[in-house]
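Next up is one chain by itself, shown in structure tokens, the form predicted alone.
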Amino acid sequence: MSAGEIGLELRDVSVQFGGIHAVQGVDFSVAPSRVHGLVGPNGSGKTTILNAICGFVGSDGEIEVGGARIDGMGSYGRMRRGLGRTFQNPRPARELTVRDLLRIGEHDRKAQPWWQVALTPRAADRALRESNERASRLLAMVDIGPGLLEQQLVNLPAGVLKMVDIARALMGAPRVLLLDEPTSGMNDVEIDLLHAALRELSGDSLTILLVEHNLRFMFDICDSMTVLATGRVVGHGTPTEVFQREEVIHAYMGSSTASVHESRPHPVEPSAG
């Protein structure tokens, strides 16, 4: 895979908390238009890797987005270079509405100085209209109508809030989208909508890195996976290859690969990964 074909690449990435090595020497790369999963038991370092990519925790090693190094930047600079991120458990401020959260995502992508708004009100109005149109398109992708825009986030069901948080991350037009336990709190209908939305998004050259405990969802959506155990990479491969590995069967699934091919399992309650 050449540099021009890589959406996200990690080279020898390590994270240490005090004397504890949470992640050691992690290497993998993901091409645009691909969904890549991080697989491993609780505590294997999955969420820590997402935090290292975003700059939320310090790390050693190299991280690239679209062939450009971002590991020396702060978290905001990395976001401006094309990272989008969702979280296991969004905790919005009580007063925020759906529209407010989406505007935050848009602001992060293309912030307008106050003086520009004051001197060019027509341009500011046009930007606002475009932002609203983009928000409506993204919400429609996950079957959320415009009537929900003024709804306070605190009143939304967990699954709908997760969808809105994904739309918020996409408002920033990222090149790489990091998803942390997106199906937790979702029902089967919402999971199917999310599956279709992610497939559509990845087809638009978006690189998606996914951490998820819903094994059926992972098997269906991922093009490739990296297997983690105790902070180290123990294998790469397609979903079929990964779910046949003994360390995945025993450490992550706790049973045989047959369980992956049965009816969709209920999402496991998220925990720090």
Ligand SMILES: Nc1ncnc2c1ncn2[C@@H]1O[C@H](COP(=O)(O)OP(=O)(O)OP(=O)(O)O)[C@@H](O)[C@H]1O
Given for the second form:
Amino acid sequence: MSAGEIGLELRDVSVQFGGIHAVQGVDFSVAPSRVHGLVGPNGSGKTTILNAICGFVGSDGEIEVGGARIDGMGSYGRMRRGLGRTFQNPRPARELTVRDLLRIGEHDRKAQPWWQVALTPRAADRALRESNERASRLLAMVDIGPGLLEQQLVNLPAGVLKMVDIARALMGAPRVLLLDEPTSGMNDVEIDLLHAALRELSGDSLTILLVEHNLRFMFDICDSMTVLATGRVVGHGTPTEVFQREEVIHAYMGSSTASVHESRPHPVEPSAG
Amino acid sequence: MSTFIQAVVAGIAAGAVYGLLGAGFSLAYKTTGIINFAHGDIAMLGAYVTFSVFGWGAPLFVAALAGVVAGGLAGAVMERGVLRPLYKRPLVAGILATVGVSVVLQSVIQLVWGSLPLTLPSLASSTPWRIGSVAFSPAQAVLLAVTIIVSTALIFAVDRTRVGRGMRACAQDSGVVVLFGISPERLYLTAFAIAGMLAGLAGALITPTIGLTPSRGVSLSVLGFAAAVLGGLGSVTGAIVGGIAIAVLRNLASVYVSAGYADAVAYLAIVLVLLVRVRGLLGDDLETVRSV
Amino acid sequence: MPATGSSQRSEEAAAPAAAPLAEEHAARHARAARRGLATILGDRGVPGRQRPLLTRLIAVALLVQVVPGLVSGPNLLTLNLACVYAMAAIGLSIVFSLGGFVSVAQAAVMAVGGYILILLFGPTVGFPVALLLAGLGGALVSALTGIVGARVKSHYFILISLALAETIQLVITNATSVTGGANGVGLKAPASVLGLDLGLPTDYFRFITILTFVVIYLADSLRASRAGLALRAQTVDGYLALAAGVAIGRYRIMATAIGGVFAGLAGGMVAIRDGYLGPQNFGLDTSILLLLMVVIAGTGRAGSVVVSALILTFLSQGLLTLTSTGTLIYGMGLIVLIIFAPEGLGGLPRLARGALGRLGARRAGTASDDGGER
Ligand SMILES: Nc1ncnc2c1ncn2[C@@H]1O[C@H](COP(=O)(O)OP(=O)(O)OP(=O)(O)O)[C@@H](O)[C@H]1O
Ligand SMILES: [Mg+2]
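Mind giving me the form predicted together with the ligand, seeing as the form predicted alone was just shown?
Next comes the full complex, and the chain you just saw is listed first.
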């Protein structure tokens, strides 16, 4: 990792809701081809940080993507800078099929004026075929066949829906991918597939910020991690370092197993460091 | 200056009735989320019933009460018969169903009372008192007094009673009121019955001025809707304030701009208010924050 | 579960994870079977692709040749009106199902188009130009509601559109020197285009049919395009659309503008059909009628909107002009339709299947509770 090569950087980012400080003074940076983990108990502000990066909520502080400041832009402009994100609970829209969702993901990668479909149907068909191929390739990465494209989103099991949502985010060919609890709802086979896919993607110089409660998964895949508690950073480092810290062990390892995303972890106590 | 004061004074009296219409509209919306385009037709039904009962020799006051009861019944029947199956459906389904009810009510009125315009005497004399150059009639005083009494009672009921608080809770989460041992369906029925009664009252109060025609209901619905939205959908006080604001604006516009465009000026003002304050004048900030 | 009951469940229960081949085949067959009817309705199950232009052209040619020989007199006039309404309703369905706006101003937007055409069209400005300008005027006015509407909550938008509608009505009634006020204004010259004399109901039908098909084609293209998809995403889940980098506000305004073009064209065609315009053509009741067409069509696809426009125009022309009894029946009909056809016309077959299924289920002694589920 050479200096100056930074995929995503947050400097002193804070978010307030009314009088509540949901996120306070968070800094971290992620280099391309790296997976950075964001962990912390429920309500510690992980999703809020992703929302701040995407511009869904207002925030203070500086946010950079690929060395360019994006804070101050609207969501639309930020996404065009190469952000992609998934949702903790994707809403399966009625009447949308998997193909529709994936094409929506492609939205700003390829501008297509609507009249193209009317005036040059052949070009539109070609674009559609390309988009279908891309979608099939992405789905194949997680071992989902192209037959799924015609399925309605409402009919998908939770794990598959999350997988499709990730594919949707990838359709926009992002440089920085923000994943919000991708493994929740997935079974072990799916988690393994996701693991392999993320490895492959980060090999392709994608910057990945991963929010996750499944610590086993995080331990395996993350290059570095930030631990949050009540909106503040309480720990930084490689997974091994982080998991040796007292607070983190206390917060997570104390409770039953490595996979704790079902049970509510104890809050991490703020540390002096 | 005196024309100005006159326009404002007359506007306040007329606006009081719009406010009553808007309050009922708002109450039903607050509880069920449905925008009731039959509201004005219920008001007309109330007015026509008042007309008939008065015609049978009852005192006007009693006749107006009959109109109120008729409005309440119409509201209740509409809720049970038409809206109940539609709560889980998209907004437009409910709205268009109320349009259907409006068409039905209008044609029923036409079948029973005919389509010729009728008149109803007002509760008090309309020979004005004069204070300086400003005229104010006992009829207007009655309008204002009734509105003040009724809306105070209504605000009290919504704030203090169990059912009223249930209605407020229902606006945020209909599932929650079940926990308090209140049935949401009962609340919906109550809300529409009260809204219907308010409409019936407004009808009986306003028709001495505007006359009775079956097709009048639509414009009353629009007025009630505008009053409710301007004040902030869901707020009873807001609806009264909104109703008065609209009437005053219309009067001022017809004096200073042009009578033909009075309504347009009022509408323009409403749109501007909505652009500046997206929830209307007194709307509460209860819109739920969507989670990502 | 008895055989009759399971048919409706199959599509719900389809196991998607690996999407077995058999399932895929079944779906493809079902789609192919539907396509026969869909060609006429202008409706294709797969939103991914447009139906070939050729099919559409053949359909237009057939209609244009056959219908004027079969229908005549007042029925043809009503049919012409239905086509006009269909155009405006398709526009409204774009505003509604893609823009996410419940608008009661569509008839007022038609009015703008209508008056533009009737005032401009004459010896100096030709019919095609005047008609195009009518569409443009409609687009501008409709976009205005979108610009305001993108900033307020949905319930408030209804009032904003209402305000616009009433204001336009007021302008028409009061600007007597231009619009003729309540007396209305007449067409200055007979219109003809493509060798068709639009004063003749038969030729008018031919032209409006072509125009309607153009509108259907454009609307379907919009829906199938990525912009249409972005708009649909936006109505379902704003954050999803934002995450995909959709400039939501701009797209919604675009939807209102396109919906306005169609309404403007429709308004212009009203002027040609009647040779005269007055404010009563474009009242709130017409706006509501258009909204009903959209909601009763259910799916938001242009073809189903045309079908519901045909049904509702004939119903309203038949019932509303008769007596108050007719009006009563009309009102009741609306209520019944809204309550009992939750997905509109498009949902009727499903509803029928559901009812059959329930019947079978009851016979077998089990209760099935879907059908009206949303
Ligand atoms: N739109 C909002 N308005 C008000 N408060 C909010 C909003 N979004 C989040 N919060 C608050 O901010 C805090 C952080 O929430 P956030 O969703 O970021 O937590 P999280 O770490 O993602 O939790 P989880 O692990 O449960 O997903 C919570 O207290 C939450 O209630
Ligand atoms: Mg979260």
